[in-house]
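Only one chain is included here, represented as structure tokens and corresponding to the form predicted alone.
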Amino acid sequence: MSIVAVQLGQCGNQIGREVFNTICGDVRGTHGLCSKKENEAYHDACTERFFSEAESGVPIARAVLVDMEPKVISQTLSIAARSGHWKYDDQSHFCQKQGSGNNWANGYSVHGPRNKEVIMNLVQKEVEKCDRLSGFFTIMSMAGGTGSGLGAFVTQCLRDAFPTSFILNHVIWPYGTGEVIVQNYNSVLTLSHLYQSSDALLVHENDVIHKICAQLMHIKQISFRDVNQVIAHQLGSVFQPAHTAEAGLHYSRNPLGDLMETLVPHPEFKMLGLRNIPQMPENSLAFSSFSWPGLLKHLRQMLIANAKMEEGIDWQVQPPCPGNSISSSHSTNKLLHFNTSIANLVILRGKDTHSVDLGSFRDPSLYTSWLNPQDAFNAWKTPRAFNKYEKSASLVSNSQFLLKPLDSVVGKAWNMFASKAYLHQYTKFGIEEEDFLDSFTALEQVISSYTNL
């Protein structure tokens, strides 16, 4: 089954290009470290998932590109075409001459309705090229106007037009220090609207990826391209084909469906985080060797201590002991650092995955009490290595990982709202105070639900 990517705004289009680049590079690579038959099955499953075949023999990405300014889209199209290994369809993009001015309301209330028909026609054409549609993968930022506002509008349109297809929104969380003065407003409005129409939100935080570039990849002058390549690597490690428990020896046919079934057992909990291990500069790979027990020990501690990368993990954090009543304030404080999960998915790629012991991820104390740990944890595996890593593990987690950043964004937005700062910029495009209040209420409910796990 195929996935149609919808790349929205500058951020969405630049990340989307890196994702297809990473996937194509991985499939073309001779570093699979597996049998020829396995490699061919992997190649076929990946191509069906992400690319349609062109007469020229160059795979065409299953994607629709949308931006309100032409510059980024024309760059994205030409860079992809120049690679010679894959390209976008020349007819699958839409842009205007004028952006959304970092205003969510402009993207949502003006550009969205005005251009709905053209954008949805492009999506429909892309869907018709698929033999079977698994769903949509939208890529967008929360800070600006087009990705966030138009992105929220397009997601609602996708939900209306394709009620039975899965929609996964990939959302870039803005830098805490601030990219745009109204980014917290834009973020609150985006998240609350996506929560209504999306099946799940897969979140990457710019601050976290920046740290990975600096501390793990050892990049001195970090550019957006560096950040986007790390994000693309992490996304590729999840979306490339893998064997699910149900599929047995065949690659999963319904990637988005399998992901949702595994990780989103309740519509109140839709926030997914992604961790990937190991991550290092390519020139260090030849001098490194990894064992599965070592990788998984780090990955599990990253999960429970809510560490986003393998450096600087707090090894003091431990799951609560079963039957231990949390009465004293000391133990409560200790447990505040513990990241409770609803569901986790571990994806293993590379040598000897069949013999890996994943028992530590099935520990009932990692999970909320209302879900059976056997249902809450799943593992996908493939002997095919990913992106030159002999062994690599990814963890997609539905947990409390985003509570702190979410609480911070809502708090900052509320402080601005209470003093009516910049509200006139939104009301002139038809977003009233009641809309803000509805969004605050929706996100307070999400925060409350995750806090009480």
Given for the second form:
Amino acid sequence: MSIVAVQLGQCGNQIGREVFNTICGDVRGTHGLCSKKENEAYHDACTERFFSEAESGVPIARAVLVDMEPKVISQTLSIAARSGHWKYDDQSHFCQKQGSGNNWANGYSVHGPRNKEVIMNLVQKEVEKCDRLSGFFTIMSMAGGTGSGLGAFVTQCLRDAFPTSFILNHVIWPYGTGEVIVQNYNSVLTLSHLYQSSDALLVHENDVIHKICAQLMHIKQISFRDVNQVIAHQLGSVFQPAHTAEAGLHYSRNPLGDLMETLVPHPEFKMLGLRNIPQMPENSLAFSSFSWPGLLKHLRQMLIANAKMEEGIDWQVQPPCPGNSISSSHSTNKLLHFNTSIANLVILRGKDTHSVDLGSFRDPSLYTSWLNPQDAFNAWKTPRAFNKYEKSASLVSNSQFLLKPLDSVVGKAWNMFASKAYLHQYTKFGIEEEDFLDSFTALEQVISSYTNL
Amino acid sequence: MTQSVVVQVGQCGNQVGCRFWDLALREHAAVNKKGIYDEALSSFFRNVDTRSAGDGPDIYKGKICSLKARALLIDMEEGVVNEILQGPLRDVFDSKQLITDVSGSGNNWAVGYKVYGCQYRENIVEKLRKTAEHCDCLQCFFIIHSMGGGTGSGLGTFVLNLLEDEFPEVYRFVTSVYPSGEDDVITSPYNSVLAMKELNEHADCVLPIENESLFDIVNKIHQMVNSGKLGSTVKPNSLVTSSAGITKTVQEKPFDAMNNIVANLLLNLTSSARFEGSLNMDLNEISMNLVPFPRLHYLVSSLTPLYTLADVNIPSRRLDQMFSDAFSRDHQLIQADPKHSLYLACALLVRGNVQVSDLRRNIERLKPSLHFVSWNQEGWKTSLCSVPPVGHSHSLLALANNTCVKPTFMELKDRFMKLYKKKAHLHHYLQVDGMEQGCFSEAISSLSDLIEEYNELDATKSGLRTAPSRLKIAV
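Show the form predicted in complex with the partner chain, please, because up to now only the form predicted alone has appeared in this conversation.
Below is the entire complex, every chain and molecule, led by the chain shown above.
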């Protein structure tokens, strides 16, 4: 089954290009470390998922590019084509002349309705190229105007037009110290609207990725390109083909469906965080080797202690002991910042995955009480190594990972809202104070739900 | 890609405008090696086939034929505009883009606004419409004028008003040159305050500039270049004040260096909209992010670097120095000290080989020494454009919405009141048809209200403000 990507705004298009680049590079690479048969199956599954065939033989990404001003899309199309190994469909993009001005209301209430038909037609065309549609993967930032506002509108349209398909929104959380001054308003409006139409929100925080670039990848002068490449690697590690437990010897045919099934048991809890280890500069790869027990020990502690990467993990944090009464375990949790999970998915790629012991992730104390640990934890594996890493482990987690960032964004937005700053810019395009209040209420509800896990 | 139209009014406006067009051509010539008319060029220039007589149709693609500026030149006396039309830039302007008269406005806002405004209204509207029709997607009007005189101040603000009526959806950015304390025009306080009322009500964004600051910057550059303190020589073409462009004037006119600074300001402001980069910033984003309340739209600007040394490899310490300079008193284009006042919002427009990590590092470094309003503690808007300005490897334009404009306005009010109390020169204004005492009192009260709004914000600076309590959800 295929996934159609919708790249929205500058961020969405820049990241989307890196994602397809990484996936293509991985599939074509010779570091598969597995049998030829396995490699071929991987290659076929991946191609079906992300690319369509062309007469020229160059795979065409299953993607729709949307932006409200032309510079980024033309750059994206040309850089992709220049690689020679893949490209975008020349028709599959839409842009206007004047951007959204970092204004969510402009993206949602003006550009959205005005361009709905054209955009949905492009999506329909891409969908028709698929034999079977697994669902949609939208890439957008929360901070700007197009990705956020138009993105929220398009997600709603997708939900209306394709009620039975899965929609996964990949959302970029902006740097805490501002790329855009009204980013907190835009974020609050985006998240509250996406929550209604999307199946799950997979989040990447710029601050976190920036740290990974600095401390793990040792990049001195970090550019957005570097950040986007790390994000692309992490996304690739989730979406490249893998064997789920049920599918057995074949690669999973329904990646988005499987993801939702394992991770989103309840519609109130849709925020997914992503961790991937190991991460290191490419030229160190040949000199490093890891063991699965070591990697998984780190990954588990990253989950429990809400660490963003494999350096600086707080090993003091431990899950509460069973047998304590609920109230005291709650307070100790809060004291030690223990991260409670609803559901977790671990994806292992590379050498010796078949012999890995994942029992530590099935510990019931990691999870809320209302799900069976057997249901709460799932693992996907493939012997095929990913993107030149001999061993790579990813964790997609529906847990309190994003509670603090969410709380922080809502707090800052509320603070600004109380002084009524910038509101005239939104009311100009039809988003009124009541709309803001609705969004705040919706997100406070989400925060409350995650806090009380 | 969108287009912008420049409306230059009065002597100051036209002189600055002239420098702007010269530098714009130089910048595009440096980037556009193949001579193809591209989208970046189209934001400020039309491509016209001048061989056909009369109004040739615009050529949208292909080689550059003849570039015409998207501009309107307005002046009520002919001297300045004539000089432009006889100079090297004459081919850039269409004769149909000019509106001139003979006698000037006599440094009288009322004459500029009421008399010439009325007289030329139709003419101006028609020419504006024509210019707008040549645009695919008109996003912004840039008005350049001075506040102290008669034409730029009076007719300039009349045109501003007109633009709001005729083109309500198009942004209005105004670059206003404010008179200094020792201005030689005695009635400049009257003109400025009367013009301020119009700016308050009809402009989307105002970039105030003070001649004193420009003068100081020019002097500082001369001193640095001549004192030999710089080890190696200054890179040619890198002086922000140099007009070594298409106009190869050996003798630079006195105001040219100062006007070049303003021209560079406008170029850098629009660079991220014209050229590509990893984090673009369009013009509508400027007002969206920097104007939290409709009337507080006065932005303090600062440009760095002012010159580049000849050594090519700029270590990152130099880069950091650029950021520090942008917040120092010496680099502001008005006499103000933003560091010791309250920031409502701040934008950093970076050009050249600068990456997001450099931005982040410097924001983290500078943040502790700057005071931001309580509801916008992280109020930074950033943009990265990959094309550097001519002669530099990188540059930074900082735009701040900061209460440090308040002293400028208060001084203006004081100078106004000094004259007004004695009713000095008032009769020159009141004898103009349509002017009455009410205009003056309305204008001064508009200015006072604005100062009061800044006062209220300043008051929040020292007090500890508790964060408003969040919404409570029933569990």
